[in-house]
Each structure stands twice: as C-alpha cells, then as structure tokens.
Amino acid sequence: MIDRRGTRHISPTHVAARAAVTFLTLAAVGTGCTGGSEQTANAKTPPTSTASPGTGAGHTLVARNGIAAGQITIPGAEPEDGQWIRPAKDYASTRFSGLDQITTANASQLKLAWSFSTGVLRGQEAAPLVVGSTMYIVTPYPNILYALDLSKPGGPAKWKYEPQPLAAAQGVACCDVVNRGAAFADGKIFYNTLDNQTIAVDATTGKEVWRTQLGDINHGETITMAPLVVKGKVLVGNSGGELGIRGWLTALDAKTGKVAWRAYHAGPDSLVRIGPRFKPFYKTDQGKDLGVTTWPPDKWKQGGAGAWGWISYDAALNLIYYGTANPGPWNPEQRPGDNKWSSTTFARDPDTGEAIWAYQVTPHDLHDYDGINESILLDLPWKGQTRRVLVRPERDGYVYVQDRTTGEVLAADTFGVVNSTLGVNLQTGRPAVNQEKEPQMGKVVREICPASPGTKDWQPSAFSPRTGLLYIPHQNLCMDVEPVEANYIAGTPYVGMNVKMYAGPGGHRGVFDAWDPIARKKVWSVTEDFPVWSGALVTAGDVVFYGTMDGWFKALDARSGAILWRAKLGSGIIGQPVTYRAPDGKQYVAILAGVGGWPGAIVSAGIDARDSSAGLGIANAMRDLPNATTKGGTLYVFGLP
C-alpha cells in the first residue's frame, strides 16, 4: 500500500533457512555503560536531534551551506551517460549521478517498478552495475553473478554465472560472507569470490574468460571487496586481519588474468614496493624497512593489514589511493611499535605498484580502526588556492582532508563521538591517544568511543558538486574491552580481545550526515535507530538516497535533509544504491536489500545475542535487530509513474 508520503510498503519475506555461524564468539566482558562524551580537539558537538514528524528518525539542521556551485570540482569527471559501470560510479569515488529526472519536487511519487530475488539470504552489500541495457548483480557467497535485461518489463534474467567457490571459505569469513560488487571494463565483468578468486566474465554471454587464484583460505584469507580496473589492470586486495593474514594489493592483467604485481603491507621495502620514488610527507612514515622494524621480530608475517575496502584513481597524477586494514592481533600489547603499514593510506603507481607516498592514519592501532574507507578525490579551494585533495571519513571518527599529491593532512575533524583520541596533530600527522581509553591486559576499559566498527566502516559516502556537501552514512557505537592473549594458528581467529558494544550518547545507533569539507562541519544530520550500514547515492536532482538496517529505503533533500520519500523493503538494507537511465529513457534507482554484514550477522548468521560479546562484540549492540527485520536477498528498482 501507499502511505500519505507516497511510501510503498512491502511485506517482509519470512524464511526458515538458518545459516551457520562462521566466526568467533568472544567471552562476555562485564556490564554495559552509557557511553562517553565527545572530547576531541578539532570538533564541535552538534545539537541534540529532534524528531521529524512521521519519519521515524531525528533530523537536525546545524548550518546552511554557502558554497557556490562549481567551487569544488571532481577530477576526471566524465559526461553523464546513464550507466553505472563501477560501484563508486567514477574513479573519484563520488557516487554522484548527473541524472536529474528524479527531483526534490517529484521524489515523493517514486514507486516500485520491479524486483528480483537473488535466492541468497545473506548480507547484500554489492552495488548493481548498469552497462547499456543490462544490469549485473553479485550475491554474497556463493557469489552468483546475474545479468538482467533492462529492455524488457520486470528485468528478467539473461543469464547467471555460478563460480562455485569452496564452501569452507565461509568458515574463515570474519564478518559475514558478503561481496561488495563487480566492475565493468572492455566487455567484461570482473569480480571476486569469497575463496580468493578473481574472475572475468564475458558481459554479453556470461561465459568465463579467466579466473585467477590469489589467496589461501587455509591461511585465513578471503576476498570481499569490489575490484577496480585501471589502465588494463584489475586491482584486488585481501581480507582476514582477524585471522593473522598478511595483507596485500594485487594487480592482474585484465586480458589474461596473470598477476602483474603484488604489494604487501608489511615486511621489507622490496615486498611493500617501496623504492626511490617513495616520499611520505611525515617523518614517522620515513625510513628503511619500517614494515619490519616497527613490529616485534617476525610478527609482521601475521600482521593483518589487508585491503578490503575502496580504491580511487587520479588519471592526471596516475596514482591509485586505497587504505589498509587493522594489524593483528587486536591485543596491542602483543605487537609493540607502530605496526607499519597497517591502518595506512597508500598512493601507488598503478602501472608498477610502486608506493609514492603513505600516511599511517592510526599508528599502533589500539581499537581495530583499520583505514580502508573510501578516498573521495576533489579539487577544492583551500586557504586561497585550489588544492588537489582526497577526503576520507574514517573509522577513527575523523574526516581527513589530505593533499593527494603529497599525503599532507590539511584537516582532521571529528564527525561523531570520539574519546579514544584527543585530536590529530597536523604537524606530525599523528593522533593524540587518550591513555585512559588504551586497552590493558588484566583490565576492562569502558566507554571507548567509537567502537571497533568505527564512526564509519566500509559503507561509502557520496559527494555532490552541486551542493558541495559530502553525505556520510555511519554509526554511533561505543564499547568496553578486555585484552587477552592471542595465539597464532593459521586459518583460525587471531584477535585477543573481549569486546562488548552498545549505543553511544543519545541512544541512537545510526547517523546520516551532510558534511561541508571546506567549512569543516556538519550542515545537517539525521539519526537512525540502527547503524546506517548502507552506502549513499546523490544525484543532480539534489536527492540523496540511503537505506536502514530495519528495511527503510529513503530519499532526502540533499540541501536541507528533509525526508522526501521512503519505502519499507523486505529486509534490512546494507547495500549500495545506484541510479541509471533505462532503455525507456526514464531514470530509476536500484538497491539490494538483505540484512547482514558485521552488525547484521545477528540475523543473517543467527548469532545468539545472549552472549553479549558474540560477533566480535557487536551482538550486544544489535540484540533487537531480529525483531525489526528478517533475512532477505532481493533487488528493488524504483521509478517515477
């Protein structure tokens, strides 16, 4: 039915299948607490949210944005062609579409056009691709690739490709058996399987072109990321920092699947591909073989630091940008030192893999903050000149603005509640650690904010050059921790930390922000009950889209944050919305619904919330999610009448 805001309600699909729990259940760690207060050096606490009538969420207007259109530009921007050929839309990772048929004036009229069941009831994190008249979607394990015909009513399947990955891969997947999508280039669809294969499939026929094995599940490696294709090379990184893997980024020849180069994220410079071109901005990132000397002897070999997030590319500079994940184990007392190159942003030459600069966002990561989030590439006015920057809303709770030619941090401002650090020193590039929140063996440390998933995890932001705003989906979680000794056994959990998470100050667990990167502040903010674990999408119609874990797909006014429309889907949403122009000439918006991922595994993997530290500590924070949504695996496509 349709409610008075034009919302289509779709009844949840109840399923009987129960997935196996595939990862670690930790021991309980004491009682809950209320969370800490924001204590960072470079931020202001936003005012308390007030309820918006009928939205089911709070909405706060913090300030008006005064940026003129065109003042911030997207490097390498291409004309809008109505397609969506990579998860981030463009190489700058903006997730901005130039389509403008759907506007703030008519978004309330959006209706379900058609839907498609994937047949897989696990966390659906992928972005659909649209190439010409075909849509491609990738499921979580078993990683089925579907091609849907957009020229026919209802988007029927043209073909499906089933790679049949090893079932045992599910047992070493840290945080659900997700897949974050595919990429299109040169007539082929490229994507990864959970058991560490990268596959090229003919986009027209669905026939396999090549497949390459990149990692080993027996060592705890999996692949969940979406690849990026740059200059004929397919870029892929591994997951598994909680199992003591050795992280890397690998480039494959797009025609043959042969490995062109591999760069490790720990070890001697020769393996990290650090050479004479490497010129990091900060002194603590300068020196020989830091990937060895900043670790205890041989600990770098199980040091984690995978690359399971996002990659951006600047064609003018011929540099790729990406971040590495947490060091292993979580227990920091077992790995004294900075632990390079974990939790680090790299700039590399895509032709050779050579590191050009690196910036370690979180030296000696204490809280599993990683550094894998998206780098949004912008050219923006900064103190009287135009700077080539990358903008990163990171897990540690800061929005970083960095010069992307050198790695210099121009600004680092909190966008949520942060007390684990007390600010970032722009002269040294290092965060000021709050010693009161530092984990210690034999002690439970309480009220650490943000929790291990960070203020924002992998869920990607979107940027609009029309509004000059960055749209950030994220969470509001804090935690108690207790370090314990971790012993390394290949292919088994290597964590060493008991964790218990809960809602941060205010009691809500999710936030969707509009952030001004020049003024360095929030412009408006919407609170949600559950973490906002979906990606964001913004369009030239000044409409921004995101989904909630209890199943609401929403459209907001990109300038004011006012809700324009919402639809209740059959399962919680952790996917990435996209928009496209179909063969009929109309603009549509598509989203995969299917709850899961780290916070949603309590539903998709059947984690028992009676153990408050299950699921690496997040089960306690999400214990009511099974009452709000059910498992799912459906593509929904919306359009105007």
The other form holds:
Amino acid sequence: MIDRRGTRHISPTHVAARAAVTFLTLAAVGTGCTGGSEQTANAKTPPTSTASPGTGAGHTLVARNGIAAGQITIPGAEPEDGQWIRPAKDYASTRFSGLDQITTANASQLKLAWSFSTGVLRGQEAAPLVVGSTMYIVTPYPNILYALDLSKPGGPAKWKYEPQPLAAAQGVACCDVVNRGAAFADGKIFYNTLDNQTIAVDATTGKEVWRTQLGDINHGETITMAPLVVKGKVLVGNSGGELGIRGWLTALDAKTGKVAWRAYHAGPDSLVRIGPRFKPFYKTDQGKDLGVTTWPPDKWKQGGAGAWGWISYDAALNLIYYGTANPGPWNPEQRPGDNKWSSTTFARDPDTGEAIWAYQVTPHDLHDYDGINESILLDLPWKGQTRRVLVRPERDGYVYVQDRTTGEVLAADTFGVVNSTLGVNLQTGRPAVNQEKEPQMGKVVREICPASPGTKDWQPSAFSPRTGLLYIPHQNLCMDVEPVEANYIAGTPYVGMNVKMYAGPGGHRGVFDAWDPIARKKVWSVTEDFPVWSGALVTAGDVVFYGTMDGWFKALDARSGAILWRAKLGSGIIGQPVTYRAPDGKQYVAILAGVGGWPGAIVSAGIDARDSSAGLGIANAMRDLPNATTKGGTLYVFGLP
Amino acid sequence: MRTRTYLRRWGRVAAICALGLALACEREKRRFNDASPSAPAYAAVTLDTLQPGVPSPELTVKSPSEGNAYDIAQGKQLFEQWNCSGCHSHGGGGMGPPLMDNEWIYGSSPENIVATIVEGRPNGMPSFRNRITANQLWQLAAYVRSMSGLEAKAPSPGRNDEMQYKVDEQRTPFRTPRASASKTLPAKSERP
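What's the form predicted in complex with the partner chain like, now that we've got the form predicted on its own?
Complete assembly follows, chain above in first position.
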C-alpha cells in the first residue's frame, strides 16, 4: 500500500515533502494509528476566523469548549503577585498568570514597549524571570546572566554576571548550546552552565554566592535545564543522552551549594535511591536492582537517561515529579532489556531524594523518546471523584493522565500522528510497540511517526483553570532510520543511528493545540509551517501566547483559538513567553527571540542540510528554515498603549 | 606498412594501459607496519597567512594519502569508528561544524586537518593526541577533504552502502575553500 520509493523523494525539497505526505497519511491510517486521522482531516479545514489578521497558519476549531470555570483546580495555587520567579511560574507548572489587563478585547493593541539584545546568537530557550522590579535573563552558552531594571523606562541593565564556562563544552552539547532559564529563591538567582556548574548569584548585587561543579564534559555531560528550588534545595539534572552519560538528578543546599543528595537513573537501587518507600504501580517497574538487570552487563554505566527537562512539586504530598531522558545508544540492538530507568517518570521525596514511585513510559526506547516533558499538576474531576493527577503531553505522542499519589495511568490518548506504538495498555502500563517500526541493523525502517523529537519535545505547555484547557505547542515530524554500530568513546557521541526526518501527514511541521484533559480530546488546533518550538503562556485575560520559528509572536483567544494579534520579531522564536506587572502597574508580556535548539541549529550552528542525516537527522526536515529567519538573541517586551 | 600501424596502435594502447595500471597502483597503494602514535608530521604547518617579518620555512611533510583511493576509503571507515560522524554527521555537522562546505576555520590542507585532529580545537573539537596513528590521521584528513570535493574524483568514495543521506563524495562539486568569516586560513590545497 505504501509506495516505499515515495519517501525517498521527501528529502530534497519541502515541496516534495508536501506531496509525499499523502503516502504517510495512508501509512498512518493503515497501521492502525490512533488519533492521527482525526487531526489530519481537521488540518485541511481552512481558517475559521475572518476578522483576525492573516496568520500564515491553518486554524481549526474542533468543538466549543463547554467546561465550567473552576472545575479543575491547581494544587497549591497562590494569589497572583504579578511576578514570574521560575520558568513554569508555579510549582504545578501551569504557566498560567492571573493578570488580566491584557484581554481578548484589547490584545490587538499590543505594542513593543522595549527590547534588549543579549549579544549571543544561539538558540534562546530561557524564560525571563521577574522578581519585584527586576527582570533576569540567561543566555545560551556562554550563559551570561543579566539583571534589567523594570522601574526605569526601557529596562536598562543593572548588572551582568559572566560565569565563563569552558568553551569545549560546546562540542558535547547535543542540540545547540541552549539554556532553559534560572530560578529565584531566598534573594538568589540559581542557574546552570553548559559545562555542568550550578551557580547562585545574589539577586540584588549580581555577586556570585557559590558555584558547584556537578558533572564532567569528558564524560559527555552538559547541563541545559532550569533548576527548581524546593524547600531550600536546588534540583538539577544533566543532559547527554547522545553521549553515553550516566543520568542523575542532584539536590544542592541553596545556602551553601553543597550536594545534599544525588539519584542516578540506572544502576543498583542504592544509587537510584530506591528503598523501602518505593511503591511503583505497575508490575514491570517492581523488583530489585532493575537499573542493573534490565541492561546488558555494565551498559547501565553509559546508558544516558539524564534529566534535562522540567520538575514539578506538590507541597501537600511533599513530592517532586520529573522525567528521565532516552537511553543510550539510540541503536536499541546494543541494549536488549527495558533499560530502566530511562524514559521514566519519577516521584521523589525532595528532602531525601528517595523514590516513591516510578513509571517507565517507554521501556526499551526505540526512537529516542525521552520522558523529560513537564508534568502539570491538577486536581481533576474524574469519573465522579476528584483525582490528584499529573498531566503530561509526552514525546511518544500521548497525553498521559496519572494519579500523582500512586503513578497509576488513568488515560493515555494520542495528540498527534503515532504509528510507533499502537496504544497504551492501562492494565500493564506498557505501550504496545508496533514491530513494523522497530529499527533493525542492516535495514532502513521508514515512516516512523513521531520522529525522534517526538510529538512534543521540551517546549512547555500551559494550563488555564479558567478554560480548563491545556495549551500544547508541538511538532509533526516523521522519520526513516537505520541503526549502525555505536562505539563508546568517552566524551564523544554514542548514538548509532542514521536518521532522516521530514514533515508528517498534512505537510505542516508545527501544531499548537488546546486539549481538554477531562474529555480527553482537542478543542481547537492551529497548524504552523515550522515546528512550534516555543513554550506556551496563558493568562486570566484568556489570551494564550506562543512564537514560531520564523519569528511570529502570537496572541490567541484561549477559548476559540482565534488569532488576536501577532508581531514579527528579529529572529525565530523558541523561548518561553512570560507576563508580569511592572512597577508602573501595567501588565507586560516578554519573550526572547533567537532561533536555535535542535530544529533551529540549522541556522544558529550553520548545519548543512545537503547531508540529510545532519543534526541527528533533523536538518532534513528544516532545510528551508535558513530562508525564513536568521540568527538572533533579543528580548522583546510588549504592553498596551 | 599495415603491420607497423597495427603495432604502433597496439603499442599505444599497451602504454596507456600500463600508465593506467601504474596510476591505479598509486591510487590503491597501502602502507603497512604503522604503529606510530599521532606523529608530529604537521609541526611545520601554520594556520595564518599573515606572517610578520621573514616568512617561516615552507612545509616539507606531504600527506601520503592524497589521491589514494584505499586511504580515503579507510578514512571513511575511521570517520565512523572514531565517532567523528557523531559530531559532524556525514559532513553536514551537528555538535561540530559541517565539513562538506567550503568554509574552514582551521584550514583545509591535509596538514591543517591533521593538526585539528591531534591538537583539538577550542570550541569543542576533542584532541585525539596519542589515540590515532599517523597513518590513520592522513587517511582521515584525506577523507575529510573528499567530503567537500577537495580530493580528486576518481579516488573519492562512490555510492554509500547505507541509507542515502547525501550525494557521495565522488559527485560532490569542488568549491574553492574559504576561511570562515571570522578566521584566516592558508588555502594551500586545490583540487588536482
């Protein structure tokens, strides 16, 4: 049924990609992929909103949202203070702001208030922080921290702090030299450098308080994530699943920088901090030393599984939630077994690091499906009860709804085109692997959906308690793969996979969805030409914000998805929008523009797409990006006149 | 008369064949017995064309792998085995810069490339000093050059055995190497 030669032609041009997706659509439907067909059908519907400015994006209203306000609550929600002190805004990771001056009625009048050049031209993924009358921004390598004065017109710089990380760290950063931001607590700004240091800087003076070396670039380690500060502990995880690292999450004392505990994501239970309190819900996650026995001898020592994504915290349960990254090497034939605890969600006690439960989302990962995405903590009406859940739009293409006290999966529904698995078995917790899409040495397996960056990568979603909807920025990419033998040489890549990605069914590479976690379906959906690699922000004015890789910063009606406003910025957007109330009493929205990251490295690192395996196979899907945008590194702040 | 023409013609053919064989021999020449660790063969190479005062002496060491099909093929395998491909992909780059383009930060001559591999480079190119033998270094350098069409077509690798991720080295068009925007380089080598 599938014209296999059809996909070969996908690489040269995007035009060809659009033609070839027809085959993919057939493939996806034919392999029994769940959830994919609906979206592709929807994607063909023309934009519904006529009164709005042109969007350059397809927009679909699937159904009216019928959720009454207040039905879903955010645990531990605090009154709005107009600040933004950590990238996810609150411990539940909602990225929801209670500010409501900017509304669906006046968003169209948003104007540039001021801007600030970071002086660094690599991918800008960080969320600006706002504490009192100061804004803090972190740049990609060389990880400069700026403090900008919001009490003066134009936000002039108060000070800058330069940690001077090792230049050599750039060579072991898998997917651009990004940094996802800082966190504020107890008068200090905490953040990580690419060369594996966690640093505390005095938020008033800009003086370094302490710095702690946590990893080693000669073992392939880097740090790109934003730390989370919980009960006087700074939580930090490493990156390097493509370089044979040994993944961990570490807690440092916020006062001194001393390591309080470290939990590895492979190895014997003692190293994983699995003890008597550990009660995983599913059978396959139960047993002794699974972090050793689910690997070939000693391979766990270089098995990847870092923690470079997001951490959430439930104060009432005193638990942190986060996910681990992919196992290494990518070539799955070199690591038979479940490869625990890669691609796993952990619940841990933040005081001791003890694991309370774990759920391996993707046992024996085949396609680089990291499990690091954000867990949004909600108290959700579920079959007549209120369940304490975490909701996670995952890389493997499913929105997981899990009981956050036990780890039980209540629902797992696809939000994109998925043919690598055929559903998640809620009895066993395991995904049903589609054997046809399993990589094999000596063979090219084609049309695997989603591709390695998954249906959604790191780009964090936002949840509004007012609309009851989750806003998910993501991508629509599929791939061909060919495993090859990976050699382990410390400090160099450990991948063993030739990959070639391209647009999935529909031909668009990006999607911005509004998802109803109770009804378990999309309410509206906007398609974008390029992957939507920016985070999302939603406000009490019912306005939702995101940016595109060709540089459009957009405001949408959170209920209908209709576009309200957009502005073209100097470079593609892969950052995290935030909103705050400035000392002048007005609400502003801030975003860093500067293309890069995994799909944007074709611009920021000058990758040559004539080699379609370049940039771990994503260059092929992004070959027209250099025509659409150029490098940048600028903060933009918008407000009402 | 006729026989003589014949003889002359055949003689010419034979001579061409012999020449072809001889050239092919050169092209396929293998060197054995190489146990030396990273040799300082590139010691005389400079990275900069700007030299104050009296220019330093010309480079004397020449790559034994230039134009050698066997060496370039070996280089291609080594490029995978030493994980060069992990960072540079198949020339298009990723964690490291592309090597199939005509922009060179640290020089495109075989000696420059050997220096890059042995010394490492500050922004993340690891130093392979005492890891790779001299022979392998020249082979790697010759293969790296073939990726941007700096080696002759004939000895450069043809169609890939693996997934077709790019045009093969043999059909990669030659473009004059240039110094990367921010750096200078000695553009010593041209396509033969």
